[in-house]
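Only one chain is shown below, in structure tokens, and it's the form predicted on its own.
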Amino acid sequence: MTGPWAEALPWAIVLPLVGAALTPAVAVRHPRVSGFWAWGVLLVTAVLTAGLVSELVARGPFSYGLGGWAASYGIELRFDHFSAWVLPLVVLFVVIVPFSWRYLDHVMPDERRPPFYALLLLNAGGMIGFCVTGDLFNLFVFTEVVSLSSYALVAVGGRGLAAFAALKYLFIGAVSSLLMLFATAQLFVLSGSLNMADVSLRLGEIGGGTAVMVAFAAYAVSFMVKAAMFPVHVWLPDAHAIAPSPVSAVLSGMVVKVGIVGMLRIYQIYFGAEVLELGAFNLALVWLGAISIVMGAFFAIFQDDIKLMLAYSTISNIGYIVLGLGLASPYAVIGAAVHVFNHALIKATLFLAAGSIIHQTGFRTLSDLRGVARTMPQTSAAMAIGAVSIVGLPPTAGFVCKWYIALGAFEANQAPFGFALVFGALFIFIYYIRMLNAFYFQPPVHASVAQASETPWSMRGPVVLLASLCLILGVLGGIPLTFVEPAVLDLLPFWGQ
């Protein structure tokens, strides 16, 4: 029996989606009101998701059936330990939106603000729905809501390169979406159901086979594209670098995690059914993860544009997550799952800090931003904390998850991949040292940098808060483990088969 918060589960999805639909009407006379409206909607959504997490802690996983229909015809919403990701997701949106109020002054005209905030709400609602749906078709639908709103958010900030980056993102995303739709149709034909738990039971009765393997492969490739895994990452650098900085924070911190969460959901179906021998697939994930770590860091080293550097860093860090999943040992998988959130926090810190610096100086390359720490010390300090955290140095949030993944490599008797993790961290350390050297130890070369000032507190406050959380969660790293460990341990009996 579930408590009263279970009834709020559908509202956590509906509220941001309805808020998105109403945004143009709310801001019809005063476009700037749209920012406050979006923030209010997200605050209420955060309260709802906090209640759902409290329900999970008190009573364990729970479900809500829409319309009272049972599987295989009913649409089920399921809130488990992996679904708890929606709370930090919404909190990050709550922090990012106030940053955008003043940031957008130099990025887009006022009349574009309502569509921008409507798209942000749509994106948030899509991600919440993706995390809590228990239905394969709606998993696809919410993926498309997230994807389409992401394409539009990349394009909304400008013309020319922004439109081209959004178009490339759309074309590659369309291929991923078609693969996901094909896999969903394949499982429906095989099992006669779309409910995830029901599909898992029926696949267990049917057994393995070529069709089951093909569906899994299609899902795997689709979610790898969504997650920007090397070598299917080509859409990410341009999209994340060209988008407005609040959008870059959302894309890099949260949208790419759709691919990771999606893979975890498919693992739940297939591992629960025990129909595939996935040892070879896990090994492939380990190699792809290791290659992504090194190649993402390698490309980042040669970037002068700070946002492009951060974009390539995302590819590298997704590699850490995938490597952890492929190692299939308790420590590694727990570390990978925790990094889903920690990386989102760190990347939001870095992209918002970078956006602040670009906003105040008009420059975005390391060679132009020399000495900026002298005039923007707080923002530069936040950027430094984010850099140290993404490298994985203690006592930051990035250290906790990378330490677990490294331990997991030795636990799985895959020590060489543990060393690959350390080697990748050294690469990451090199390019962030370049950034910190330019900011702190070189004199300014432009008057606008030498005369820059800190951003208003509506922008600076979110950056400082996120940087502080990077440190706090390094010390209190057990908090996300509370939710991740039970979910991972439920899957691990089948993971390494």
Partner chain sequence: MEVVDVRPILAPFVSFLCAGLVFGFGRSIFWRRFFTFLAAFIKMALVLSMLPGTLQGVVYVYQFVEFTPGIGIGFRADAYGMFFSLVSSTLWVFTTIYAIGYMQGDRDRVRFFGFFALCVSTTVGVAFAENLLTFFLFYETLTICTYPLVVHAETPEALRAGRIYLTYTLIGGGFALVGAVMTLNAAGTLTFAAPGILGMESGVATLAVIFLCLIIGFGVKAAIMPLHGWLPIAMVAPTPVSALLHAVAVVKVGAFGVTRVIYNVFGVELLRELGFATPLALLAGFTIVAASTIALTQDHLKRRLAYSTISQLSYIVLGAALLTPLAATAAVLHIANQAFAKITMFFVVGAITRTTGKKYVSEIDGIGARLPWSMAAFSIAALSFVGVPLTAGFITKWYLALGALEADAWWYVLVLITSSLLNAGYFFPILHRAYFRQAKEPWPPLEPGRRFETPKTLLFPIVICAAYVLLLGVTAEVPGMPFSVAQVAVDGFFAPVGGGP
The other form holds:
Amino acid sequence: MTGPWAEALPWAIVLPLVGAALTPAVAVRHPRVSGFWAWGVLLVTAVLTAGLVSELVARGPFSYGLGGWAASYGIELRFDHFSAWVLPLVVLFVVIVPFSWRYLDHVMPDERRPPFYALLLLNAGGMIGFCVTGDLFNLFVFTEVVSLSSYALVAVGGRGLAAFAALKYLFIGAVSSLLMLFATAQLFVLSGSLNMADVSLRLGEIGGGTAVMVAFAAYAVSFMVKAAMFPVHVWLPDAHAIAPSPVSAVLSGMVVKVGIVGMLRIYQIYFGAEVLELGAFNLALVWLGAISIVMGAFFAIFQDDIKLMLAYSTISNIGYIVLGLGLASPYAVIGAAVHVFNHALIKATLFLAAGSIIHQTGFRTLSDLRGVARTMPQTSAAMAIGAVSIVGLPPTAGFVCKWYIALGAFEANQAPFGFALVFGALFIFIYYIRMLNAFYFQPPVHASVAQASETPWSMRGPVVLLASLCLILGVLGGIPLTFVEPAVLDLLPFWGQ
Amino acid sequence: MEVVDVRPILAPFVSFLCAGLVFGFGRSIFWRRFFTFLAAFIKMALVLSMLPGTLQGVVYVYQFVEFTPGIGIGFRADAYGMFFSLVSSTLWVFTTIYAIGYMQGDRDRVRFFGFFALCVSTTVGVAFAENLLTFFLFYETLTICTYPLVVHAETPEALRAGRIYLTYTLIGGGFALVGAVMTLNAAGTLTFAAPGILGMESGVATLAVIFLCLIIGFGVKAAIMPLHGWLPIAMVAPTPVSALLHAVAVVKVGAFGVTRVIYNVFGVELLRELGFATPLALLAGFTIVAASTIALTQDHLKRRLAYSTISQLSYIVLGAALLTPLAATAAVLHIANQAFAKITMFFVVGAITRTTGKKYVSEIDGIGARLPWSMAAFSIAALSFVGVPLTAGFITKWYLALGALEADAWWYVLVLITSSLLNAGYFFPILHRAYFRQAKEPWPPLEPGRRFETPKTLLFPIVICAAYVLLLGVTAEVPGMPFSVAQVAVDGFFAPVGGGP
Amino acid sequence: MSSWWPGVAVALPLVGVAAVSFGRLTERWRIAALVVPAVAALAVALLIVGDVLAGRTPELFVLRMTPTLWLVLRVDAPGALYGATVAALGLLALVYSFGYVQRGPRWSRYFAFLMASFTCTMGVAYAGNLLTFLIFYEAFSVLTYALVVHEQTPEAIRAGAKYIAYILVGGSLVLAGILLTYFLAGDLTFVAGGFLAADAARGQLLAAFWCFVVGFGVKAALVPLHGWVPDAHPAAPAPFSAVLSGVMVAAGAFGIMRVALDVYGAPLVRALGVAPWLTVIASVTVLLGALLAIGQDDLKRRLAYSTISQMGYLTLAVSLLGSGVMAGALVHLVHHAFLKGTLFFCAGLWIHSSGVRRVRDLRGMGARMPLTAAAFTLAALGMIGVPPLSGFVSKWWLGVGMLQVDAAIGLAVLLAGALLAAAYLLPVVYAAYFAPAGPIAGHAGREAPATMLAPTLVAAALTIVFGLGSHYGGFPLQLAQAAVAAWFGGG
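Now the other one: the form predicted together with its partner chain, given that the block above is the form predicted on its own.
Next comes the full complex, this chain leading.
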């Protein structure tokens, strides 16, 4: 019982990957064309994913066997509720790319655009693949596609520190990849299969055991690194701050979520097998999440560079998600799952707005950017909405997640973590209020700030659109919830403490 | 009787839309004023159009969205919400007129009027919130929307005040959020209901934590001591802001929240059983006296008014915490009574500052001759705070004291009397200076061509609000006046336990 | 019986307030706008007296504020008596003030507040329930502040501050009493004989009673609550001192009367056992006030202490709860108003024409200002209680009433008070007539202009008229007896 859209599932991966490969060829004569090309490819991909999601809504999760092989032997693609994440992901790409058209003018010479957009498409394709793949080996492959393209995107900005940041990212990423490879191999050896559903079944037959646990642990650590959780976060701030802003938006908003979606995938395998006692692990997640929230906020407070501050706040927000997962109560997990998307949206808003401001004024520290709201009112307003949203104040998208995670904390009888969550968020606001004060309520110190003009529409449009979405999803927060709720409720019975 | 109707959501939406239009087209003075007034009047009309129904016991509801089952945004115009929204939408009209006069020539007026409208929107949203989540949503939004108004002057002092304001209110908001979440967890619902939604089965300890969280959360804005520190400092805001926000919107939202918690989350019966309200009442009593005492020592006019506000707000809290119908009547009524009287005072102080540049009590000797109408209005408001009969304040005091007697807590009568005397102690010297002292130097004369002591746009709201203070005291009984709405509201609170006012 | 007249009487002085506050009138028209309503108010008050004597009770429902709070004017015999006194003394003081109060920016303010206080005092007289009473009582207390500080000298401002502090505390206690009363009875309307139920909680009844006594006692200048009186009187302009002493201090005593007899009722007061305490307080007030008066050199301050002493009689009478003594008290209320009015008018004349404030400076003034001195002497004798002047009549009835209830102590206090009155008033008379002329009298002015002298002489003449005509119908005694009949049943 599959509908017409189900057949399109592989195309959603293939399209961006092929598009990436073709980019240099398309743009051979006019490098700037690469930007429009990438956008076009993403637009088509977005339509495809929208179709996939409509299929999911209409008929529930579905699979596609590559090359006509049945599941468990061939390569299976599976589209379930967590996979629905690809739709907002691609949509965000579609919004971010137009922003980059003009933004890149100052960042790189025109001839470096085709590789840039190729990498971006590769990154998108990798993430789509990661979300819809049904077997473990491809999970690893797509992780690597995403990671490698990310390293390159950080470096593509090309200035002095970029290479260093990319290198740091690369080294730590490599360790994580090795761990993941090891875990994949371990599971293959144990179960004789790579198909997730199959592995899950066979693990159930084998029962628990140290080896099974070790594989789980390896996966967990690997994904934690990808998600930049405290204390394995060290690679993130520099990489995200130094990358060009559209890349920062992609990295902070989406690439780190690979770690989270990965965790959920592994949960699906292990929960299906019922071989895992998660109590201690959940407790660890809860603590690490809480510490991430506080430490992220703490580091952010001392930053003067706006992008660095945004990078640190990613650590805090990943903390929310992990805390939510660890709490393992329905509301908390729903909240965490929704925050995967909402945080991407908010962070994209913030990074693009920050990028606009840096682009127009040439400054990136708070003390230099005083009074910028007078000359760039719309961008600053977007920044303000993003700030309010990331702190989780109503009526913004961030609030919905905070509400559900906090609710989950009390539901799970973990009141102290509820308090930590709510007040940790306020702690973050200390920084943002400084930012808003500087932008709005202090006189400019630099002429270039006082005389800056608003960004061109190709940059402003995406920023304004994203900021509006932050507000709209605060009020209509139920929409993303309806997607994750069934998936979470499927998993939950096995989750418990 | 509940009727599904869009008006409870339209009312906050109108001023939200107005804010958008002001931000969009506000550079033109004409359009800015046009949109602001249009929205103010439409909103008032919307609220008023629900009044007849409310008086007959109709409750208008509108479920907006639902996130997950049982958790969503909904609007519900019950009598208490109607009362509050009537007060705030009426005063929005007057404050707008006043603000146009007051802010003349000021910079950033687009921002000012835009956020002003947003604040009103959220206040009415709070009034019509059907459940704690919706309430909290608007409550926090109000916090944020007020910030640009508090720091409007953009001086270091204003920024500092803004920081303190946010620190207090956001931490309070955090407690409110925790309280709301715990309520949902304990009760399984967030929808305000007359007998309350919590029950003994949740356990006394949990209930105590919920009560504490919610009261701290809303108590910050209601400026219950020791959570009041932000209010006097926030007085650096322009006077219309101090007037509308620190007499009506922000602080009343807090008091409104406390009342909602007491009557619609916990409910009279449960609280009587638990006895949590008693310490709250004691705290309110303490605040009433202590804040008034501090007010005696303030020379800055607006700070004196701020401490007076702190004291007066606790009348509402005390009234709610006494858990008797008469005291509840006083609590509800005082939302209007205090609002009109205090806004009059702020308006007058603003007019003094705009006309003569004076900001301190010690500087206004003999100003009664220069600003006779304004000072007359101020006197009326002062008499109301002292609780002289025929003014609005007397009605509050009367019902509150009777409520205290009804609750067998006669010492609150003493508290009220002490407070009245202290009110006299800090307002009458102002009147004395204004009327019975010689001006140290001649007041600046009227500008040529001016017929009134101060610009019309300042004087008109002052006179209307002062007149309304009298009207509230004299004709409270006329149907459609706040008193009748308050009675319906209180009947609702106490219907489950029997016995109305 | 529903009637507009009480409302008219109360509202008429407001015409004057409006005229001097807002009207752009010439001075002549302003004076007319003040005098005509005052005369009219007196006429209406007398009309109402006629009505009441005919056995009717004019009543005007004014306003319902909330379902349980309303304002009503209702004139019974004591109210009519007090109202007429207020109207008459108010008119005299008003006319006197035209001469006394200097032209200038504060002229309008003085008259506006005087007329407003006039309205409120009429309101106190005609109030039909405790709430109405309280409103007018508080309002005139607050409005009076402007008159006390009229001179705006440092002393006046200090006296004003003291006055307002005392009065507000008193007013608050009255309010507390009213609250308790409402809480106990669910009603506030005066009923001759009281409306509080005897079976209400004794503690609350007592608490309310003492709230009332202390609250009204401040105004009635009961010792030890009298502190404001000796300061406020010398500071205020003389015509206002006259009104203050004559009718406004009496308002406190009137309040105590209302509470004891129209709220509690004599049997309940007896049952509560508070009457003896009140007797003690009142006696101390009478004696201490008089003793302190003797030592005062400032004439107006001496008269102020005299007021404290004389008003003590009223409370004393209430505490004895006898019909005769209450009749005497009501008569005394009226008579004292005009006696004390005369005395203050005279003191004002001396201040106005010669700047003389101290008793010792009065030496020889009898010759320079014979009419003034004569009026003063007449009133002083009346105050002491020399027959056939009005003071004698009231004290006679007081004394007779005390004998009726076997209150020997009361009688002793009464007599001692009279003796002491002689001791503090006769030296003034002596100084004016018989002492060798002092340094000031030599260059002192002559008699004051007619606008001031005439009211003084009229008030003095009333001393004789009330003394001689006290038995005739329409005079205070008849009304007082009607009142007592209602309170005590048959009398």
